[in-house]
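Next up is one chain by itself, shown in structure tokens, the form predicted on its own.
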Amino acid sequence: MKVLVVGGGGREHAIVWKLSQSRHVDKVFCSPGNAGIAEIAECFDMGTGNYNELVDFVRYEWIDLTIVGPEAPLSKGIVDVFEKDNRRIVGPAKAAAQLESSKVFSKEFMKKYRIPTAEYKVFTSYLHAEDYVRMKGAPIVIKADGLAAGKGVIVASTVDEAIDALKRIMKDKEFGDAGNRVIVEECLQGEEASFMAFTDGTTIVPMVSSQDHKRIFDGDRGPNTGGMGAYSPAPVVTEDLEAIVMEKIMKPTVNGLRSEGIKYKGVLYAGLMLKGGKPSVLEFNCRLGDPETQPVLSRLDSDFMDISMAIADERLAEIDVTWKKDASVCVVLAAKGYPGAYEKGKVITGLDDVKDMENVAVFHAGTTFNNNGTVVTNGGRVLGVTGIGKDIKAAKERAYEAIKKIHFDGMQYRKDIADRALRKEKS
């Protein structure tokens, strides 16, 4: 069988890597891909938003299934275009993807179906939002309504920080039209976790637990990023908590959408805040997380193509999804300046040395080739170095051991990925 993966980051590299291990898959295509993906798939760049041409390519190449990695194509309706042409594709349609593409839609949906989340208020007026922030005080959370590459949420510890965030989003249009509306939300306290599940619109199968690290610096300091690392399993997500999340969050979400005539197919991701054994939804994502995908798929024992086809054909109940007992830790190597303006074109060395290491996988996120065919940096998050071991400690040691062999000018990374899990294991 032939499969197409849409996207070109670390998440998509992990998806392609897992598909390439399938007994069903003869060839993988990826658009646009990156330097790492190019080693195991045929990459091509169709351009952004040209979904009819992509359908033509799928038809011409007799591709059996398409899997969408990033949120942007989902929010723009790539699934709708494919399904109109009766092409198998994994991902939610545009109406369902509003859970991620519009935080206002998501919050109002959760309120309607009594899904636990923080109290909030929606604003289109900067002055009204500022008055509300001054009245409520800090800490407080400011969210751009639309997609902002994981950077549109600002947790403000002071009123001045919150007002500055409002100015950046609503006046300076730092995130463009995504900031036409903002949500001002209570700041929930507790511990964050990522909860991802496969669903075909009826059956919901949870994945193994994971936690990511959003802040750029050690100790969870500095601005938010798309994610600086992740690990699996997350000790904070117990079996009892998983059952609560399924009953109070995942099932009501999928069933609520279906009751409104919206079938959700693909991956449903709930970013959770956990406190006292009770989960609240911080946000929904409509696809696999990045970098959570890297450690999670590293632990998947089942054939990913089997799962994907079952989602597309609405027969997920037939699949027995199994996981390895090993733990995994992914550490992101980022470019100098990230999450702000960052440098590109820096030569990456040491990748060949890491290839020979057991229980290590390096997933390319922002890479390309220069004119000499050398792998160079091409994004803010450059690589995701993933270690696998019998437990979190062993997996973390493996990841950081591999990082010592890799170098590019300006390389930055956190040194404390998975430390919170290790502290929990000791306590």
Second form
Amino acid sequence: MKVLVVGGGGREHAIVWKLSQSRHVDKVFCSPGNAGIAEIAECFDMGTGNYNELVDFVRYEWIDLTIVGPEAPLSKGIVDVFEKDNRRIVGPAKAAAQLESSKVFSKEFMKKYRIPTAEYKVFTSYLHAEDYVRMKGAPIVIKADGLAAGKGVIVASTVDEAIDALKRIMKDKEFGDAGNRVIVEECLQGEEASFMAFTDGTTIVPMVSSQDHKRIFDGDRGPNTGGMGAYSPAPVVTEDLEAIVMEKIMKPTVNGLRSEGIKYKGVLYAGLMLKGGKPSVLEFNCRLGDPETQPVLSRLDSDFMDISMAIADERLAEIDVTWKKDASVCVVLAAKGYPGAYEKGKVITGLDDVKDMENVAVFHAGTTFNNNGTVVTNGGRVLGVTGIGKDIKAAKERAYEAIKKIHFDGMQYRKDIADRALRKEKS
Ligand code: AMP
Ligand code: GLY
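Given the form predicted on its own above, produce the structure of the same protein in the form predicted in complex with ligand AMP.
Below, the chain from earlier opens the complete complex, with every other chain and molecule after it.
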């Protein structure tokens, strides 16, 4: 079979890597892909938003299945365009993707279906929002309604900081129309975890647990990023907790949407805050996490093509999804300046030295080829070096051993990825 993957980051490299191991897959295409993906797939760049052209390409190439990585095409309705043409695709339709693309939709949905989440209020008027923040006091959380590349959430520790965020979002329109509506939300305390599940709109199959590190610097300091590393399993997600999350969050979400006439197919990702064994939803994502996918798919035993076809054809109940016992740790190597402005085009060395290392997989994110065919940096997050081992400690050591061999100008990475899990394992 032939398969197309949409996207070009570390998550998509992990997806393409896993698909290329499938006994059913003869060829993988990827749009736009990156330098790492180009080694195992045929990359082409259709540009963003040309979904009709992409469908034409799929028809012309006899591609059996398309898998969508990032949230932007999902929120713009790529799935709707494909399904109208009877093309198999994995990902939620536009209406279902609102769980991520509109935080107001998501909060109102959770309230209606009694899914545990923080108390909140929605504002379209800056003055009313400011009054409310002054009345509530800090800490308090401000969220732009729409997609803002992970930057639209401000956890404010003072009232001034919260008001500054309101000004930037509502008056200065820092995130454009994404800030037409704002949520002011209770600040929850506890420990965060990511919970992802495959679903075909009826059957829900949880993945192994994972956790990412959002802040740029060691010790969870500095500004938020797309994610500086991730590990799996996350020891905070016990079997009991998984059962609670399935009953109180995943099932009511998929079933609630279905009762509204919205079928959710693809991956449902709940960002959770855990306290005293009770989960609350911080946010939903309508896709696999990045970098969580890198460690999670490293642990998948089943054939990813089988799972993906079963999601598209709505027969996920027939599939036995199994996982390896191993642990996995992914450390992101980022460009100097990230998550702010960064330079591109820095030569990356050492990639050949790590290629044959056992229990190591290097997933490319922002990479491309320069005119000489050399691999260079092309984004903020450049590589995700993933180690696999019998436990988190062994997996972490493997990842950092591989990193020693890789270099590019201005390379920065956290030295403490997965330490949180190690502390937990000890206690
Ligand atoms: P989101 O983009 O919605 O995932 O939010 C980004 C991050 O902001 C989360 O991973 C949390 O660390 C934090 N956050 C979001 N909502 C809350 C909340 N209600 N209380 C505390 N922290 C939050
Ligand atoms: N790592 C967080 C996300 O993918 O949204």
